[in-house]
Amino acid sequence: MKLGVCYYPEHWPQSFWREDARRMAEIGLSRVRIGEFSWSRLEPEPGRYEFDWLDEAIEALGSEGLEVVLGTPTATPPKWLIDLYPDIMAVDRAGRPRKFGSRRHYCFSSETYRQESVRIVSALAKRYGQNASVVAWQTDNEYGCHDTVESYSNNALRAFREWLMQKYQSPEALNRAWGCVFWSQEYRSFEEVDLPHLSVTEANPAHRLDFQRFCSDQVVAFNRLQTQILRAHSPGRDIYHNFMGHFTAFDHFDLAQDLDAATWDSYPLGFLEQGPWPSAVKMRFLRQGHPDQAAFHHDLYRAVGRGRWQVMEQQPGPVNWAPYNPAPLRGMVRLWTWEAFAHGAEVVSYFRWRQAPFGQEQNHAGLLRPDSIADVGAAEAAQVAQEMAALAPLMGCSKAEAAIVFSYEAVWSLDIQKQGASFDALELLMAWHSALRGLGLNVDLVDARQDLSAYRIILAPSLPIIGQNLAKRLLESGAILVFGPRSGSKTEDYQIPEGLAPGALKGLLPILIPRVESLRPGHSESVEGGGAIERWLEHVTGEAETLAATTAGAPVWVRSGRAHYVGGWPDAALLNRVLERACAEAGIETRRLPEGLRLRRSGTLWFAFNYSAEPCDLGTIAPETAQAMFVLGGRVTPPAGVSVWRAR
């Protein structure tokens, strides 16, 4: 468990760092990012490296006892490079050449830019590689942001075809895979195939999944470049990348095989602005976040890197880029810090330490005002790395009893062909980790592809792709299994199951979807028992038992052995019922916890976080805590506060 900071040493006079070090050490930070937007300081010319800046920097930070973790600096090109290879440009959907002037403005397809981001990683992996203050690296930074993910230019063209080559062989392959006798798409060759955009409507849906799944490969295989780079050259270091929030445009387990942990930036407040909560929730949550938003992906990112991750930018202030930008309520940043250590991570690193009075960003707190007086989140960085010395012994890996499957490739097909506007693929995902969160339950994201035996139970809120070793593995896991609506709908190649839906799942579930529907906003339809279906509905027929349906007689909740199927899109109170029957057949205790609370096991301790703006009393939800010992806080947690007892 470790502090940290992202700091920017080329935006401050060389007589500040010295300082700016002593400061940190004194706040109880001990690791520091730095030199991920500096390729312009690193090469002001072609071939011209000036590296004595940030040898100093390095060495200002490391008289201090503070570990280094060295960016590569991809993600910003400079300007020179532009000019001297064009073709290093992403194109966007509209086949408008992106622009230099802020960031991320290259194409993962671009040989020409894979060559030049080998040669600036290979000139800071020589040089710094074997520097006792670099720790650790990252490659580049926010793979995607600004919805860089996709580009439609010529290189793109050009590799997409190669990879349509390698995967189907053949044209006529390809022609039984896409379906493309439909609307007379028939290709002859390869070399027909254009990218999915520019078409008078919709583009073949499998045509675009294939292309989501390469570009995809392109992100892995460019990031591969700089991993086997730094490996060479910085043996025995850990190598990062910075994952973000709401992002799913490329399969973060695929990368993050060749990265020792996986890190995400996490803005509690941003994100519940961008987020798809209605606006009374936003209201209530303003300056604290969405309780389960920054855990989620907590969860996923633990599962991303294999059992290790960090926070590389946690939100000290109000932030520049959400429609409205709030402070955090005073305790929140203190809040955010120990819910990621409870979740497991290694490090929580602040963005930024000083506020920059300049650029895109001279609205984004820092740990720093702009004129180096601590602001807020830097007081309650303190405050942590104070208590961090009590909890650090007694917390630990709290294996979770439930799992939910996150796959990018369902969130991918199910976007593309939603069927119905509301039908958000994330968004479902998350309503129902919150509702395992909101009945006091550590949760577990996994891949599809890892083991599932060690859990109890498994949900699938959504996975229309369901190959027959998964559903193999699913009824080996012994778990109860839980899906969701759409499960099953898809074939690897997008098209509707032989048989229908659920296709592979049929030997758990004998039941049969021959017709859905998607709802308006504002209708649902009523379930006997309580709750509702609301945004998709299914037409459930077969065997199973039915568990609920709705009051005109259809079902839309079946169970058949171990295995539940939810036909619709559940509302919060029937999604509440579905999950507390499936934990009490696993044998799994839950309790209902008031709005804004949550509960988590780390070790030996619980932890109470308490995102409501009004104190809450543990007792009326966790008896225990009567007689328990308090590491910090009490039985009653006040708004943004955090409780934490030892564990019976």
Second form
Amino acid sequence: MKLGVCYYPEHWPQSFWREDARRMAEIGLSRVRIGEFSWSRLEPEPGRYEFDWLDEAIEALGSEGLEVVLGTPTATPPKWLIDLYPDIMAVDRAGRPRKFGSRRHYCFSSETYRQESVRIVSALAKRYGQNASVVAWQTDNEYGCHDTVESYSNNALRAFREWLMQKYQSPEALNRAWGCVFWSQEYRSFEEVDLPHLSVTEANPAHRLDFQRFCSDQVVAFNRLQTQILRAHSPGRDIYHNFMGHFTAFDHFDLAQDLDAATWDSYPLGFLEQGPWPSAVKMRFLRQGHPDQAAFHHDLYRAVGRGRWQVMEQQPGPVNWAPYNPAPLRGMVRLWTWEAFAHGAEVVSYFRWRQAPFGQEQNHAGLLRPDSIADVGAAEAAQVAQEMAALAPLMGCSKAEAAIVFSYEAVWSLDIQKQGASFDALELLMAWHSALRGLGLNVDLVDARQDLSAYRIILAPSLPIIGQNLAKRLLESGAILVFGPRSGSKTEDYQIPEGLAPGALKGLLPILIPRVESLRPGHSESVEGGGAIERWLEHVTGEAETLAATTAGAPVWVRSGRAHYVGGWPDAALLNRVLERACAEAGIETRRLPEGLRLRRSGTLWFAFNYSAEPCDLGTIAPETAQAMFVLGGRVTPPAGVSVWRAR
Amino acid sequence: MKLGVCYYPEHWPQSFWREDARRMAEIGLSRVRIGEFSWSRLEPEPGRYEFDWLDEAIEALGSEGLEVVLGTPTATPPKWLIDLYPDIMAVDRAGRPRKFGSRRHYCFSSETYRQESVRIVSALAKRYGQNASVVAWQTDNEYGCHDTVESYSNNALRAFREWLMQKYQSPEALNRAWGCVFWSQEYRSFEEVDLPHLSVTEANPAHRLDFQRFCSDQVVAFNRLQTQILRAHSPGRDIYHNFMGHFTAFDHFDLAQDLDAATWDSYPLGFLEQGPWPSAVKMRFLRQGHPDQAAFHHDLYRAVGRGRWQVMEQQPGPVNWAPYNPAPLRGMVRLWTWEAFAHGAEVVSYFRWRQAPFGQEQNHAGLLRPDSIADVGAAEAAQVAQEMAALAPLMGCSKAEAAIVFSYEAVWSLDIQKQGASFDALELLMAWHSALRGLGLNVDLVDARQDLSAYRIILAPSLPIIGQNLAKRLLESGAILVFGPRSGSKTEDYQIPEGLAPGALKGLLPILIPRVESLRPGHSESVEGGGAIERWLEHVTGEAETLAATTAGAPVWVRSGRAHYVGGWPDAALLNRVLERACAEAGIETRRLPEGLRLRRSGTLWFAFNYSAEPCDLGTIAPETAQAMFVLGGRVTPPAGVSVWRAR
Amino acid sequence: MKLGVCYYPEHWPQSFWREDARRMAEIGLSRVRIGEFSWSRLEPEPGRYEFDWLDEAIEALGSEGLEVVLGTPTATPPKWLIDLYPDIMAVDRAGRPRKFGSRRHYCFSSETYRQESVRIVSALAKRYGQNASVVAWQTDNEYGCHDTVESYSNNALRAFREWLMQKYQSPEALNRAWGCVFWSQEYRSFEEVDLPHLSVTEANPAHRLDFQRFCSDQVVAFNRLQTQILRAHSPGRDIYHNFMGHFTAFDHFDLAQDLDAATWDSYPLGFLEQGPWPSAVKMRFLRQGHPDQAAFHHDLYRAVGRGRWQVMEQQPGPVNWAPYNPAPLRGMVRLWTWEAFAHGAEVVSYFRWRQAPFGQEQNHAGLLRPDSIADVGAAEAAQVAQEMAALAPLMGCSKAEAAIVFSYEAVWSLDIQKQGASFDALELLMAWHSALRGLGLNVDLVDARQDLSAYRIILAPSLPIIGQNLAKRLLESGAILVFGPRSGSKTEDYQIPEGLAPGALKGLLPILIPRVESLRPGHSESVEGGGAIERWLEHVTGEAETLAATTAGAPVWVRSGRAHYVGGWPDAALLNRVLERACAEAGIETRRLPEGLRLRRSGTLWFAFNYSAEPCDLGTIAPETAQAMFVLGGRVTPPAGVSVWRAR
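Having displayed the form predicted on its own, please output the structure of the form predicted together with another copy of the chain.
Complete assembly follows, chain above in first position.
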């Protein structure tokens, strides 16, 4: 458990560096990420490297005992490089080159850029790979930010055709898999296949899904080029990449195979504004962030990092990039930090040290103001640093009782043919996660390919592609299973399974879904016993036991043995009913928490986080606190408050 | 009166075909449309035709007595053809080629594509023109779908200049007609004229109207190339094209001159979602479709087909392409089918036989599920098949008492300069049609160029371009005439008539419209005696008798002799007043029907269709039913119910 | 004080011209603007000029004593010119050439077009420069209309690089000024700099601000080419340009340095529809226009013209270009005209003489209908003409007590990084102006570079870039100063000032703004004593006296000596509190006017304008009217009424 910060020595006079380092240490920070946008300083002219300044900066930080995470600068190739090799540029969906002038202007499929990346990363790795202060590396920065996973360049086209050839071996196989007989889309060779854009109406969904898989693979391959170099020249150092929130355009599980830990960039207020929540929810939490948004990603990236994860960028004040950018409620920076640690973060690193007075992000707060005075966030970070000593030894992160299966491919599949404009795959996943949190549980998100045997309850809110292998492993897990709509509705090739949905799940659930409906906003189907179905309604037939039906008599929640199936998008009330019962079947105790309060068990500690703007008395929510020993806060948690007590 | 289905043998193993044919016949279907997207199967390589499979498929269908409608495959040129001749590709409004990957990627002005179409259609026509099972042809598929009437290619540019030269003979004539002196838009030669896109602000409206006329002519010419071949090689067979709903981008009357009957594709639920109705109406009819939407198109395509028409594609369950896609209320597939027959349809053909498990439309229901089990629609189709025997002999389709003039050119004209963002020409036409239906009347839509003498009342909801000839024919019709706003407000050249609106109508109506206003949503002008004007208000001056004025005293409904004029967009209440009085003057009896109930007289039968979700007692609505003999249903019509009785 | 009209002789038969001139004079018009879109008539073929028709037209007008304002035709280069030199075309943000077919299709940076403009303007200036009837010139027409200030052509790129080289001299200086070290945006030469479009995410704000400055300079330089020619060949004539409403894309103060007077095009109803007001306000004033919209621009263009200004185009009836286009309330054309004169207009010129029956604006009313009958506006213009004789001698335009600093650069700066989606710079300026008007005051808008010494109160609603010089001049003005949010928050280089906001204002205000927040719609912070902060909230620290704080205790309105600072976007109630107190401190009497009534003092006269739809009794609003002598109207002002009395 460490605190860190993101720092850009190149933005400041060299004379600032040692004093900055001293103050970082003083606050209690021990990690500093640097370098990830500095290519034009590292190589101001083609082939002329300038490392002196970086030597100096690392030395200044190291002299205060700070550990350096060094970023590779490939997110920002300099202008001279783009001018020298214009084929580096990505091409947007409309077929236009994405020009220089901000960042991430490169195409993952450009061989030239891959070579240039190898060159600059090698130079860095050789120089700093064994530097005592450099304890870890970050590859690139936020892969995919600004919609950059997909590129429609000629490089991408060539690589995609090659990828398809490797996958299908023959055009006939591709034609079969994609169902190209539909609308005479058949190809005679891989050279005939285009990228799926600018078609008259929507492109073939299987074509689109394969393109998404290809794009994901390109990101993974690009990243691996860097990790291979870093492993070779920098033994014993961790390698990270900083992932993003609400972002699913490539398979993070795949990419993280080449990393030592996952890290992500957490901006609770910006994400609240951009997120799928209704306006009333955004009003209620506008200075706090949604109570489950960060936790969802903590749980996700813990899975991505195979247990090891960090917050690489933590919002320390107002940001600059959301439609509206309020300041956090006093105390929230501390709360967010503790929430991350309670979820097992190794490091929480604030973005950024000092607010920049120039460039695109000059309205983004830092720990320091541009005039070097400590801003609000610095004090809260310092407070956490002081509190850490007492708590760290008592914390720990074991498997949760409840798991939610997370699949990037599932999100792509659902987005490619939404069938109802309001079917948002990530929103569904977050809603089910939120419901479990609201019942007081620790939750793990899990990769469908990972071991599932430790859980007493496993949720699959929507998993269209389920192979026989996964079905078998789910069955053998022994857990109570809860499947949501569209599960098992597609094959690997994005076709309807021969025996219809739920495909391979039929071994677990003797049901069949012959028809689905998407429902317009405002239309819901009431469910007997409470709650309703919105957005999506399936016709559930078969032999399973009906646990709830619409008032019109259509079963929407059925069960067979240990498997539940929810044939629609449940509203919060119905979802609570389903999960409470499923938890009870799994022998897991639940309690309904108020909307703004969340609990998290970590090692021998219980944490309570108050996201609401009013104080919260834990007495009724967690009666065990009556006798508990609080190690932080007390029974009444103030707004933005954190209370911690020892579990008995 | 026949039932049919759309079938894609190429999507299924050959082993399915005979069983499929057997089941079609069993259900009571007698027509099968096939082939319209199968080019890549008919000609898998340039010049190598493969007809064996189609021979087999037609034979399989024919062996069960099914009549085949064979589609030409020009809606989906295969990839090798596009690669061979890239100039086939259409170009979108933004100047980008519309790429392969879905359908309709060709430009109507491509001479290459015209030749290639002639080639493939000739090959098909020669092989199947005299096949005993082939009773009819369909040219292409849904001309214009996905906004494909307009193309901004160089081919289109060349053809447009030629078209203008033919029309105007000299640039001076064009300059005069378009008013090019405005903003120095004058041309010295036809070679200087561009297509009307990418201009800095809106292009000249006369330029735009001529481009729309040109585009329409190109579609008609393209289609004629095919019908000429088919007529030559397939004597005695009908030729159809399947038109669309809510679609006006080319003149269907013109194109249908080359057809034997009009057919259209009816998707009541998809069209409800996409249509102009307010949200509350969409909620009310979300599983039924709008009570007048299909009927409007039935009436339109009956006119387009000069009395002969069919539903080529009838929605049988949820579709895949609307923002939200619910399932029809049980019984609606039957209701829609009967509504079509009651409007004179020769055939109602369901789309599609079996739901496809692959491709872009895999969420589109069929009569069969993908697993070959009969879906809901199949049972309803079978029921209609059984009921048909009793009713068919009693049905017939004579001219309605009331006519509405429909003009594609009028819709283009009104859209080109809306002048008020809420002036939607098609919505106005549908609202006036709906009002007549709501008064219990049969309605004919009529081409302004067709004989008008049979009607007792003729409505022209908005007909900007009215020549002296039409004015004369309207006068001589002897009918009560009701003109709506903007009638007579433009010349053929899209100019304001010399003596202002209503132009040539002044012979019928001694009025003059010196000024018009468009009104923002929420602003309406109350009318004395009930109702209001919304969206559009005209200053009506002159000698006509005022039948209603706004509370501010401005006349909005005037009459002179047999001609009425409504100087604005009437709300439903005012429109009812106008039409009830006009009908009374015409000696036509009316009755106000509830929103969800519609009547249709067909031969000696009366049909009642209940689009509402509640039962409807016909007793008060149609007192004559007290003594009537019901041949289908009874006096109380359930939701989605059809009641039929003999007229006395 | 004169009335005028815009006339297009080329649109009408020559036989109309003399009668038109006669009727203009009869109505009381004395000025006629002609020629500004007539290039294709002046030069129908390359190099072949046709001036005879224009000679004739000017002669016809002159013979009735009408003064001619002759427009240069550069807003509409003819097609042959564009075809001859395609590099004239502007290029849009997406990189597409903006094609011929409407107007303003040229790029300000095209050297070819500059030469061609010089050629046609020289030809005109030589022929008409000393014509007795030609009293003034108008350059081009509405620079920037249809978003044409910015062009992304190669011409623009070359010129921008040259402009940057002139400004910065070295790439190092540019890199420093723009903070290019951020995201490795550093340039090695000016040749590496691109135009700020099509970048992956937002471009560098300093890059964008410099591009805006460059674009503004290009417009100014283009205009100057014309004024130099006109000055040389047409001595003693005024030179104007007609600016627009709600339009800030270039610096009008700069451009007007080359003009004799500013003129602008006033369309109160179109601007209401397009403007930022809430729907309820648009409903209330839909036939009147917003009570302060025209006045704001009158006050602005009076400043732009250094005291001399005109309305070049005055709406005379419904227009064609807003989403909804209602007719003005009877009397409003007269009211608008008087409002302009009361604000010091030299001329109010109606657009246009006769409604055009063809072209893009055929739904735009004129003084005459297309059939040459006088429309409503003509009668109201004639009434003003009659009333003028009595009032003109008594009118005058002296400096107002209150000034608002207007800066185009400020608007650009605020728009480039809004930081909150609802922070609209122009809306803020208009709201503060409206509040002063609502307190019964005359208001001057002033260029920050102009003499400020005459004012008793000066408002700067938001002025991000404030140099030491301006701060000093504000201090020395002796006025009460009221600064709004973001004032002093940026340097000339678009950086945060070293000591943070309010930068150079710290000499006047001992405050510091360490943090700002943008607030989502619906969220406001109540202020003790009344009113609230919306949209934008600053953390105001320092030594100034708190005059109001939020209920949470955060100071939002502070004062130090004569300077006030409002740290947020005040709602109307709070703004009124601030301005009433500041006015009181300045010794200026205020009164709260009802929303629809506005007063204006002009020389020895008081004007009252009733924008509401109900009569307004001036008795309680202006008790002094009890004894006043009315020279127009009386104490009860009808809707759309004007009352004028002598000040005592």
